[in-house]
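As a starting point, one isolated chain is supplied in structure tokens, in the form predicted alone.
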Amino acid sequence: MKKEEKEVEKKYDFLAELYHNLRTKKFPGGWFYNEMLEMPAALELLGKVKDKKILDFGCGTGIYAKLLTKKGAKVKGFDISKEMIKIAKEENPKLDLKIGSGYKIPFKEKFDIVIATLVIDYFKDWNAVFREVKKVLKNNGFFIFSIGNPVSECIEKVIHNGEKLRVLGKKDYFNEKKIYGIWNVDGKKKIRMPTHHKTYETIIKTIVKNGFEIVDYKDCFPLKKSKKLFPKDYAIYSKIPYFCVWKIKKK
């Protein structure tokens, strides 16, 4: 296990129950950043999944795995965090869910689709991740992954004339480095969560270099119902592309 994975593993082991409860109990209709923003775009690019063999890369507490199983998919998954997998297995007792690394996927069989939602930007070496994904994809199989939008990662909050603004340009878009987002988990605990910023140029070249072709892409736009449920978040992220989803095919 590489250093960056250990850092993420430790934080998700700590967060696992809080994270799952936030998305399923505190907000049973769905938490803004996932169910209201990222998931609708990812599910649209997934399309019909009935009878498809799907690998849930970084499956977390099994929320996607459960949803895709209900839609008729044959799902397996893995995650770096033993505490997240523990919950995922409780939520999906019939599924094959394992502890494993994205640098060494713990499955050898071939899948129709690999889905990795808000996970691969935890990795520094995307070439190694894409090589692993390619090993477990059938020919013409799809890899669908969501990440923080590379542009929004460079936006900084500033106060101008008493007004809170989000400004692009103060942070260096071209500096591909580890960045930290501050997660306010329950109003008390704040977690510094690391991701690895990549430019669009690097992402596209990584896709092509590793034998994939781009099929589709979406900037994530919030569901309309979130305007009432999460008005502050909707006001911001209906103007700024916070996440994006890529659909690529193994050639």
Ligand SMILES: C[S@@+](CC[C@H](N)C(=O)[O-])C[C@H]1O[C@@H](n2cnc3c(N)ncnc32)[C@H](O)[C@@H]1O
Given for the second form:
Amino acid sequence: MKKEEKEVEKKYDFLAELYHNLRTKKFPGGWFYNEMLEMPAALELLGKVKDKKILDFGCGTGIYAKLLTKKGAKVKGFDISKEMIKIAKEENPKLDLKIGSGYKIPFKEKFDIVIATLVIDYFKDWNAVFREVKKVLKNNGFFIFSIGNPVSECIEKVIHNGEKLRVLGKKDYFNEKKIYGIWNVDGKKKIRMPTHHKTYETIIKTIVKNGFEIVDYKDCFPLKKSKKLFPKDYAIYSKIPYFCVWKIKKK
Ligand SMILES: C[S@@+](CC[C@H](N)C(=O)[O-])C[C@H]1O[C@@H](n2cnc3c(N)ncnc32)[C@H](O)[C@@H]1O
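Just the form predicted alone so far, so send over the form predicted together with this ligand.
Following is the full complex, with the preceding chain placed first.
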């Protein structure tokens, strides 16, 4: 396992139970960032999945795996964190879910679709990831991945003349480096989560260079019902694009 993966694995091992409970038990109707913001867009790009063979890359606690199985897909998955996989298996006892790295996908067979929701940002070398995904995709198969919006993730809050502003600040958009997001988990724990920032230019060139074609894209917009459930988050993320979803096809 690479050093960059060890850091992430450790954080998700520590967070696993809290993360899953936040998304399922504390907010049974769904958590803002995933169920209200990212998932609706990703599910729209996934479309009909009945009888499709889907690989859930970085499956976390198996929330997508469970939902897609219910919709009739044949799902397998893997994740770097043993604690996330432990919960994923408890939640999906019949599914083949493994501990493994996206730099060396632990499956040899071919899939119709690979999904990687809010995972790819953790990788420094996207070329290596795209090469791995290509190996397990059928020809004309789809790779659907969601990431942080490359521009928004560089926005910082500043106070200028007493006024609160959001500007492109120290996290320089053109500087493709590791950035730390502060996760204020459950209002108590603050976790510094590392991701690897890429520009739109790099992302698009990586897709094309690795033999994929862009077939769709979505800026995630919060579900209407989240306005009542999470009013502060809705107010911000109905104005600032926080996540985006890409649908690309293996040529
Ligand atoms: C934000 S969670 C998303 C989980 C799941 N995809 C979902 O949407 O519910 C990110 C997941 O990516 C996994 N991950 C991060 N780096 C990884 C790597 N190098 N290989 C495989 N999984 C990784 C983490 O362990 C974590 O479970």
